[in-house]
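In structure tokens, one chain follows: the form predicted alone.
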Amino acid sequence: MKKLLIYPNNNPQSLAIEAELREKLLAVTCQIVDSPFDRPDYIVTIGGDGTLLSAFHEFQDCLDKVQFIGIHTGHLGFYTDWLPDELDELVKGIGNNDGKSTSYPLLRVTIRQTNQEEVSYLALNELSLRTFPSTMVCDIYVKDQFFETFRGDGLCVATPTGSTGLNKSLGGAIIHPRLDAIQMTEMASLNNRVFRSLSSPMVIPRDEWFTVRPEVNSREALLMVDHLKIEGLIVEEIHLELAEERLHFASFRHTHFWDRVEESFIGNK
């Protein structure tokens, strides 16, 4: 019997799309869970990317355990595969479903504060640092190999799956997120005849990686883990890699990145 946690945000659509999901499983004999000890087979959200974003959040210690389904009742995400009005497909698809799944990969964010203790995120766009009003300064290593000491508005690192969103707007590539990389991008970067950086995205493979060392004004640094303020920490380093977790959806239907990314962004069809 499958197992399904169904995660839906609070728009009255989406309570009414939850009910009436519950009673087409329950119709087919899955079992309706409400907690991830419970060890769901799915994780079916119901809203759009943001809630799944807060699903993936909420659920990650069972990510190696769990295949998620989105069901979208706003604009197609690039998280989100299914129409409220495709709801017998989608148990049809889920009662056939052999186990196939697709997977996404994930940033690992350790924080290591002046007071040397250490904090771990997961993301699954991205990591972004910036501070007001005062031009940041932090020193960039890659593999542990001092390259630059970038002056801006701040920094993001991306995951390929997150390099739509924030990445895009700062310049940076698209990356399939069939390739096991992570990208930075810089924020209004400080280039003249006394200061200079990159200027330029970087992208790195599985097998290395970024640490960021923020000047010691980080106290006014703003930290982001995806939609998450991280707040309270006084940031000595910040080490920034591929993570072996990775996020899976399953894939009995699952839309093709390049398709997610023209309907987003160009919209032809």
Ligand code: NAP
Second form
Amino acid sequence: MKKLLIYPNNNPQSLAIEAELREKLLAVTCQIVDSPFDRPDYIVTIGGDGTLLSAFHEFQDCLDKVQFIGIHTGHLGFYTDWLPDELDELVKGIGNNDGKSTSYPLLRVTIRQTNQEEVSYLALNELSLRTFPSTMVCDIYVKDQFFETFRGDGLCVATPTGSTGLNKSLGGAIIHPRLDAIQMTEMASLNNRVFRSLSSPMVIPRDEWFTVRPEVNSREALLMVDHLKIEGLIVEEIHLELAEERLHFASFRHTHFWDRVEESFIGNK
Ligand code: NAP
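Coords for the form predicted in complex with the named molecule, given the form predicted alone:
Expanding to the full complex; the earlier chain stays at the top.
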């Protein structure tokens, strides 16, 4: 029997939908569980992208097995395909359980600290690093080869699905998630006769990686993995590459990626 975990945010609408969903699920064969230790097959988030990002970080240890389903009660809901009035169709999909899923690339962030200890994170959207108020200075390597010295407010390295988040606001391209690639964008780079960096977004494939080495005064940069602030690290080097893990979404029905982009950012239909 398939196991399902429901993950709502605290918004009253989300909690009401959770209650309605629990009742509708009585009609199909599945077990509702409350803990990741129960190894759920489906995690149903109810909220917006923020809720889905939280669930992703909380349940990272079962990514190989679990399929996510997002019900939209948030503001934007780029990751959340299901609307509250589509619960019957969703429950039917869970009952039919055809096992089909769509998977999205993730970013592996490995940080080596000056004491040589390493910490590693998975990001669904991006890693961003900034120093404030001073200029961030760091050397950037592509595939271990020196590329440039960046000076500016900060850097963002995004996954394809994260390309519609912070990356888009920084002028990055929107990348179709079938492409196995990561993208680096700059935040307010210093460009003049003395200092120069590329100033364009860079997209690299699976067999390449970025290494960012902050100069001494930029080693305590503000690091964000998606919505999570990583504190207390003195960074020597950050290694960024596509992760081996992927995030799986149940695909009882298919939402075309560009339809999702159009709905989220243009909204003509
Ligand atoms: P937040 O203020 O809770 O979220 C910012 C907005 O970004 C929300 O409307 C959220 O949708 C939306 N969002 C999240 N992931 C997205 C994606 N992959 N594509 C399109 N929109 C997306 O911010 P937070 O909790 O600190 O950070 C969460 C994420 O928001 C970050 O990973 C970053 O990508 C994005 N963000 C963007 C900016 C910017 O564009 N300047 C600034 C901060 C954060 P919901 O309303 O559905 O939750």
